[in-house]
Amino acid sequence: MDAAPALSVVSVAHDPDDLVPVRALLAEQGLGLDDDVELFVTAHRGDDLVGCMGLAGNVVKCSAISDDERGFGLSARLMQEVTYQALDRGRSHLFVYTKPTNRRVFESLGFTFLAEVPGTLVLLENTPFGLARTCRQLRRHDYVPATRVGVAVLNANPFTRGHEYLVRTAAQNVDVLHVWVVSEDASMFSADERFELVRAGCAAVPEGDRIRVRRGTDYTVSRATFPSYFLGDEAEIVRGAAGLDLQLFREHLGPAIGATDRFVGTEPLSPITNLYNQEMHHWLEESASASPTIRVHEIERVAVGDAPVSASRVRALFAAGRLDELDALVPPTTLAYLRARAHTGQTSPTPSVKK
């Protein structure tokens, strides 16, 4: 073999002419290119690109290496140089998403094991101290004795009358509610925005005081990230998805905060998301563990008219101006923020900020 090859940056936004031969590596290799990467490091000899590693936020993804360069260390130096531009944004923590067959290479580059659907995918990050520093975390800091403890992972884009009935409900049916907020600014509202508005909508409630919000953790393992570049169909990815979420849940995250119930919406609206629910069934009542079953909830979704409450209708709503017709759909902590940034005359998503 000559001399090691060649690497160097592309961004994604900047250098959209250098995705080409991107592509090309990643398809020849049986992959695709997932839309929330931010740049790539790409190894050349000479003029033929023989290797490329992607980084979104702190996801390493879309990774491939041409058959002929295999075996003399490209993936050490690729994800070297992924860590360095990590490290250069402020991201030192780092998950992987890859092939159960690719799971021994991951492991040889300093990645600890999370959790795996198998025959689909593995999930890993480069700390083996990463999910018990964070479990401990918990422990300290969110365990409440009680007998019912329940739990509802909320995107809230934004926090609807339909988040405020499940909450409510919820509240209702356990000793004390902890409602995790999804942490990805991938949404019109940003994290920040969506994590206040959850927090001043359960403190309006009657039931408030068994309510504890909190932003989810980096093990709540969100679509907005989730890997779609060596899956199939949208059916797939969601089971992926589903299955090291709620791995990770009952096994992990759920025991720390003594948690026994889940809660979620039902989704008359959505086929996929309607099976994200049906994994939650499986991966948390009915698969084989170690860790005790936690009972799966699923609350009827609040109609206005003939139409179920739903973020994205508020969204449409107010992206249109429309601010009168929100009353119905969002509770008055909601409104008056919406009102206020209307007022702003930002009605358009807010700049995304990668984590």
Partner chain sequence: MRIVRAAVAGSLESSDALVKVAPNDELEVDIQSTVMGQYGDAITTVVNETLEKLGVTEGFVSVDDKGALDFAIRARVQGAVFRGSDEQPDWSRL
The other form holds:
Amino acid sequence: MDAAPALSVVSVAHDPDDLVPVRALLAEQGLGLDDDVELFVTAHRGDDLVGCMGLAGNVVKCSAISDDERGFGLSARLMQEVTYQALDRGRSHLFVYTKPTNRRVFESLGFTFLAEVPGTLVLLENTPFGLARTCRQLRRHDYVPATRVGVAVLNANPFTRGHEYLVRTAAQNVDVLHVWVVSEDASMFSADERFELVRAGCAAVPEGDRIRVRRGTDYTVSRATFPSYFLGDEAEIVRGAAGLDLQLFREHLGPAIGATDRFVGTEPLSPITNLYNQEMHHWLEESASASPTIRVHEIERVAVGDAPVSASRVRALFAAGRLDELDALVPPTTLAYLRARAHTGQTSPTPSVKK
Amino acid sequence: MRIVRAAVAGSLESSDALVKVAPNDELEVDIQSTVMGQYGDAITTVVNETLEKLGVTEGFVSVDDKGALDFAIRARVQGAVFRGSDEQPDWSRL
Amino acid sequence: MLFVPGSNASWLSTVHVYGADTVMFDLEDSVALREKDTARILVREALMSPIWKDVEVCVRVNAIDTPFFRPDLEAIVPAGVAIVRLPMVRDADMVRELDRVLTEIEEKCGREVGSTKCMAAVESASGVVNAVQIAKASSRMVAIALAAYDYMIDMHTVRGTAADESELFYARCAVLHAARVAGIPCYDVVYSDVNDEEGFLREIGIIKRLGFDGKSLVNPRQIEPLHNAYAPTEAEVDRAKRVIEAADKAEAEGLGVVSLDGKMVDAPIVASAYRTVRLAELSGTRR
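Output block for the form predicted in complex with its partner chain, input the form predicted alone:
Shown next: the complete complex, the earlier chain at its head.
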């Protein structure tokens, strides 16, 4: 019954000095420190840092335990403290992305396996009810019996004519189109704003009556929260994120609403997006699975003049106050909102209320 | 008792159990245990009896048992439910 | 009396095997603020568990001026706690308030009024000065204990390494006298450095000589050395048994005076002989 290492909480923003040993411990275990980690729970034996575990949003990441301290239940204590820290911040639903070799460790810490990209990483969540519950809710609230059921997942920051073209083209090819808006608070427009703009924009198109807009589930893996601290180059990171996201979609979320088709925009200038789209063909159409194949459709970008319509161009013009030039790039619903927001002088993101 | 928010009690240390609860419109219980093979039925009975005494009829309840004795499992289930509820514990019922 | 953190399920599940005379489940200092609620429940369930039914269990509740005090008692009294240890007792009113709340809860839950005993821990200058009134404040009082940490701060001093431990001398004597006046046992402070056996044994030597009945312990490892130090030698036990035999014989013969080996034996010596035999039953004889 020797004294166990003492735990404390390090705020990444407020205690930069305490991060030096954390960085060193992570490096010792061949890991990096991701930028989005808000806090670390640290374990010290005397003055020595012997363990750490980070929290970024609802993702547990950057955890390491020094070799001498393994096998004494330290990771369980770290996880418990991280769980409480997250609960204090109103987050009860946590995820972990880790190497496949760590899967058993996290399962023993109360996590449930969700998906794996072999040789690269696994995704787990801290409840046995999460994914099953989400699928049940999708089935209950969003399932529409139809022969062809399409899905488009949008970030829409904000909703442009490019998005409008994508959803219209998609809707013309299916009986019902589900549009899922990624729920993270991305840069300029909050999740609430983006969702409202997509809903308004979809309601206004002629195909609107067969489009169902909802917020993305917690199981939409995006690059924004995706960990990179234990992965290699950008291509591996993109393949890892895509592999998890698309398997969850193919195996669980898609079947819950009877999805047959998935629609995605092309990005001629972005190798990352193209890589993601390649992965989409692989995981949804080619890879072996007990779930039915989901056809992937890449919809070409609309262009205005020479340049493709992109949300980043819209944001740049909006930030510069050049609202007159937005007319060609965004549908009237988005334009009306942007004008109203510009009127209040607000060009920084509006915080949205977290669920 | 009604579970109105997500809550946690206990720990993953040896001889303890970590219990998590969350609101739901029906009762769903999941039990994981390091001694499931040997004591799975007994643990399930303890958890269900405790929930029944507490009057919990709706909610998610997950129990991650690390070889806890019955009294500790009972205590952790109660702890998580009290934390997830706005009602005061009524000891005379337990 | 062995301290067990009330939030630690593992200790609460295993410590009964170590053979402490009394085990104290702690809801106070060893329990983090965040775990006050769940530790209370864990201790309550442990009290009702069959593994603890043959051990005398005491629960240290939170101090009377904290919001945890009343809920602690509401949970543990119906569960049948034998003894409630009240920390930070400064005067007799605090013991009387504990007595009143215990009565209220006993009546409410249908336990016999007065069946829950209590002990007071004195941890301040005023507690030490008021020790006699504290020890006599309630018929529920079964022991008084000294605790050093806050008392040292109160006295503007620190625990030192001086062999005589003079910084605690007055408090030890005062609390011990109070215990003797009230006719209840008296327990000494904890020795928190579990790895310093030499220091622990030295401290046992001091308190045994002063007359303490025992000591609060923080680790099961400390039980054996304490028991051994308090255990009488075989010669002492033999002598005590002979005194008791002589006393029994005198009583059977209706004699008012006990004599052994031609010498008269006083009543206090007979009482002491009973204590020695009882101690040997509990702790064995000294190694």
